[in-house]
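Take a look at this one chain, the form predicted alone, written out in structure tokens.
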Amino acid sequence: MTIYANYAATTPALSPAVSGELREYLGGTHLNAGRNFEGLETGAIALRARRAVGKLFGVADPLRVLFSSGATQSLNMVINGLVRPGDHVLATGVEHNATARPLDLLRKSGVIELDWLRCRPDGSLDPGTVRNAIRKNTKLLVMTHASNVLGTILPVTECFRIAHEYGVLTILDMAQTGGVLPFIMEDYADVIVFAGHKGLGALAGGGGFAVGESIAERMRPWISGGTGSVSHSLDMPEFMPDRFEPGTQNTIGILSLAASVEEILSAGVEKIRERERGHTARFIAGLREIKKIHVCGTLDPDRCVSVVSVEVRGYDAGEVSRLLFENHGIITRSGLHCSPLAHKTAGTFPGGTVRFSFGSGTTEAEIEAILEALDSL
């Protein structure tokens, strides 16, 4: 028996529902929308993902929701695309590399200044680590919403309004929090980007980006190219959605997008947060259990989603997770997990962790046999 505990990376199956939309899809036309007469069932498609994602993260209008091939891509356009020579911009120390590393490039060739707002060991952020580091400026904060490392929740709200008191742009990375913790835009965030291969539960390759409707106006397209409409000009169109995606979309991975989302409605986001809040608390509860095991983050399954990484003392974390595999047939991550800067703020860089994650096909007994496995150790 295999043990998938990698949800934080992608889910690995899709709903039987979405899959059988997915089949009934192949066996049809596939043409671009606005393109042709039958290319209008793509443009449906791509409303009807749009509503359902706009309607989960509280988006008002359902055309500021735009698709892209994922998290990576998105928090690319959105960066490049607000900010300007001189900015100053703020992230923290446990940001994924998807932001990290454009915010860098940004700062290596002179366009931004950067500063990292320092988190605990634990994740955790003080909010007033934010006023304390706006400067004259200063015009972004961009924030992860979890910590895919340490699973923390950082406190997005409160660091979102004061980044407004200063008339500062923010960016949600919600790659780690999309279908497992409730969140409306509208209220807090500027711009939200997600992650369509994991708590959304939808095909791998697509996800996308939210914005406000002032900052459909100020972001600039930082990839341009053909629309199907407005062909006569060589300027990106100015009305949303075509401003923001250019090129052939990604239509089946839309396609799941949709159909995954309308279930996690139906569902109710708070419901799957309470799930995975019982798999987490149950997990932690049992590594602490463990002498040799060092649970990394904290230890309070109401402030986490459902990741957790730990170290094994006198164990290599790769060793770790080949011996779970070999042994077990547990499926885990080890390594930096894309996120350097967590592992500094965690004390775990440069060796890593064995990170363990849950999701929608988790279960009690899976919970328990990860524990016994890792006791055997």
Ligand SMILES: Cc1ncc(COP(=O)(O)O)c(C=O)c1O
The other form holds:
Amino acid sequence: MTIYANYAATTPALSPAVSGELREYLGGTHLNAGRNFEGLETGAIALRARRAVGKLFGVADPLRVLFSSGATQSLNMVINGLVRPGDHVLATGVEHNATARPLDLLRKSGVIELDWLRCRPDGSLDPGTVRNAIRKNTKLLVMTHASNVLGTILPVTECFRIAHEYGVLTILDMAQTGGVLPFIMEDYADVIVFAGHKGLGALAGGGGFAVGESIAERMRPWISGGTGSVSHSLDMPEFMPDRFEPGTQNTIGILSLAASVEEILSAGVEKIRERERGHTARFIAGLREIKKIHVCGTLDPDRCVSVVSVEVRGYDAGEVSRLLFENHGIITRSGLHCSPLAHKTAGTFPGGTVRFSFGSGTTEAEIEAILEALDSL
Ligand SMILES: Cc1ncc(COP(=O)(O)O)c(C=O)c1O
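Can you now output the form predicted together with the ligand? The one shown was the form predicted alone.
Full complex below, order starting with the chain above.
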């Protein structure tokens, strides 16, 4: 028997209802949306997904919900679509490489100036840091909603309010919080980015982003190509969603998103959050009883998602992961978790940590079994 504690990387199984719907789809015909009459059904799948995702994230117009291969592609598209030469960009000291690498590439290429906002070692951030870092040419603030290493939830609403006071645009990376923490895009963020395969419970290789009303005009399409519309022109269409969805879309991934997000909506994000908070609270309380363990993020379950990184004194992180798997069948992820910035913030670079993350399939019994296994190391 295995215990899966790596939901921050991916949710390992689709729900029975979602996989049932996908099986049915796979038995039928598959056509391109917007390329022929029969493809109308494919367009309807996308619209269904846009409606569900739009409702989940508080996006007023479903046509402003766009699909891509995931959070990484989306972050590249929105960052590159919004910045212009000479812009100054801010991002936090706990960003995933999906944000950090495209930003640093733009900095190294001489396109932007870039500053990392310093977070506290537990991953938290003082919103005042944003005000102090804003300059005349600051264009963009990019923030992860919760660190994928420490689990700490960032004060995004306060930070974005400050950014907007200065006319700075805001991008929120919801890869770790989609389907887990409630958030209304129209109230706070100009752009949100989501991954399909984590808290949203959809297939890997899908995800996307949503943009505020005024952003669609300000953002350049960073990827362009055929859309089946305005084909006489070499320019991308002005209208949504075609402007940001060139090429053939990942219809089965989009269908999985529609079905899984509808499930999340009927379960209620608040209820999901409450359940995950309970798991995190019990896990952190249990970890505090084990002397050789140091919890790297916040100890307050109200201030984190179900992602907990630890160091085990006397052990290398990779060794702990291996022992947990070989002796107890527990699947974790050790190392730097694609976020060297977060580990530098936490003081765990370059050794890394062992990360435990819980999700829809996690049970209380599994949490107890993991605690026992750690205690027996
Ligand atoms: C905070 C954060 N941002 C972005 C990503 C990248 O997501 P995707 O796999 O959809 O490209 C991840 C995935 O680990 C993440 O945790």
